[in-house]
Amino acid sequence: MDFIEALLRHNFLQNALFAGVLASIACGITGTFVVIKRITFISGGIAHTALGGIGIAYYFGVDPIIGASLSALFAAIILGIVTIKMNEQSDTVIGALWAIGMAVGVIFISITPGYNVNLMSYLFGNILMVSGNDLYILFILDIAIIIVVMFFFRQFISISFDEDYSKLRGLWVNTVYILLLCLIALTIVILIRIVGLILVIALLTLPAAISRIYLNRIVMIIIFSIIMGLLFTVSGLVLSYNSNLPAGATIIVIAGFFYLFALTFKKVFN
């Protein structure tokens, strides 16, 4: 009740539950295509980054989630080409692409002249710090997320069961999988906000995850892990509020419970 009245008096926590809706929906549709392809590694790598981008867009005073975005889209693009042509050498690529778009971001932030509490806010998350402008770039991403997948929904289901079959049918296997990280990649900088680059991965793999092991219908699956991160950002929001912890963190806590639970369940009574 203190937090319903808190939400009703204040309009930062009014932004963080539209930031929390947006993000529930976004990694909802394409954390779903993550797990069910298995490409986590790839989306932690695109994730990290995005630090990059959000170092040098700070620097040269541009919105940290434009940097993010294009930091993260030419990510996405470079580490979709590398896991085509190199496919036993992936993971290195990745490893390193990872490390290098992580220490250029601390270089620029090093060199940015003050400091910047936001700017910490894009590495461990502070959904309480979302504005009104953030929920409007937040809003665009997800409405190009949902109308690329309403597009290309036959075909990224294809791409994620057999790759090989759907090279025979003719589908342009390689320019929908780039396409796909593009989405993910947009995915992240939404999240980025709501949990911090460092967290991103598990609130755009777990809900997927949990709705995965009870569920086999990809339209299902989607629908119920948008179910699942409103549940997890709700209630780490109202938690967190109650016992002043860090939201980001709190999210993911009651996310990575909730999938253990639903892992020791089903093993238990299978």
Given for the second form:
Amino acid sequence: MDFIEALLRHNFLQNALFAGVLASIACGITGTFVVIKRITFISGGIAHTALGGIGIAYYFGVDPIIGASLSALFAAIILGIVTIKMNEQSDTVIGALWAIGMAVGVIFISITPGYNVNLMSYLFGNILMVSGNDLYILFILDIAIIIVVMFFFRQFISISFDEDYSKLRGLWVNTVYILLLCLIALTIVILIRIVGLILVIALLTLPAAISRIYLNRIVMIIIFSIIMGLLFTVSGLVLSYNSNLPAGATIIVIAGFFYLFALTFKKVFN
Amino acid sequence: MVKAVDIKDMAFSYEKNPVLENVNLSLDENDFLAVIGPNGGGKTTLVKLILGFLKPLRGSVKIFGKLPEDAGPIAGYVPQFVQIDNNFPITVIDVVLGGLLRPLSLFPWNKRQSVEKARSALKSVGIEELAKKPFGNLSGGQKQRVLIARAVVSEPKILVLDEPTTSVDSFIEKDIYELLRRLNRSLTIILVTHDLGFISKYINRVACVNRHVNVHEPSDIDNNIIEETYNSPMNLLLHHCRL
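We have the form predicted alone; now please give the form predicted together with its partner chain.
Expanding to the full complex; the earlier chain stays at the top.
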């Protein structure tokens, strides 16, 4: 097959494949919590605020992935506090930060002198441009996510299942919640590299949403989500390489169809 | 002897709307208190104050001599059914194990000792065989038992239940009350309920909550007290109560 030959020959394809694997691990783990705690919208807010950081970093000549990480973490903390403090109007505030983050990003990118090809790659991702250095950063982020989730696994589940009871047990509910948002922020930074900002929420939530339809145990949902993520990124990569399509969008279209199929299948046969 | 619950001159309001005023309530160990009153009268608020989810505006709330927020492990709580996500992907035993979590429960996940405790809590509510089942697949009555098991697994001294039987059939309701009676031998129980029907035999105190809290002996409850609490003649309720 073309792809296999190309894979052996081209370093950028190997990097792309590794990036897909690392992204699938991250989104399988944190995406599961996004789905079961139903915080897709706030995750969207974090993702779009990350563009602000990318723009600012770009303008000052810093590595955009650092700008993205810092602004996504900043957004996670701010949005976490906002949702805790103002329960009812929090979605309006999330929407505002969402827009501001994006706008700031676009402004800074546009005032940066030079040719701005990179804006598109952050909006829609470019898995084929992942460098060895990027892979190293993605790997570190993955390890960080795995370790934190391992330690806080039961607490994340507890605050998602029953926040009041967690409070009664004296758990630091708000701190644990903000920690979870920070992990989501880091995952989003990983995913932006692969599918870009516009599509990031899809890759974060679709594998877990598919697994959630069929599985009833969180560990199983995580494992299955990782497998789903791998399936989508690898098949998307192959398809986009063979047909000369944009990789990020191809990955998302495959994931989206899978989700709709899984949903229909369940509805029809249950 | 230290009071199980001791509330003195307590008041609470949401924003500027007073919800509870001038509340005095004290319970001894092994009391079984039923909390009745109209919707919006402050029943759930009272419970949340006792559990420390809310802080009083004035006055004090103590359970076993401590502030509720410091007394966490002393209390077990069975929330209103609607507060729980019924489709959450979690097994029965993991729900019960959640009742043993503490702020520093990080790793390893579940000690053998904890799992054994959770199993015996499930046994005490009569559903040991459901341990590995997904919580979402259970019936209303079984779910309620799981939540009771979670509340008692930490061996609390006080158990608070907020309308635990609203979503279950009346024969299951009776079962659950029998279970509570058994638990009452070693526990103080506070039960928010709409209906004094089955439970009237087991309780020894009734708190009528409608902004104010009046505590009665079950045998003293009559039409006048019910009318006063609900602000309207409630013959129906009393008839239903068979007191």
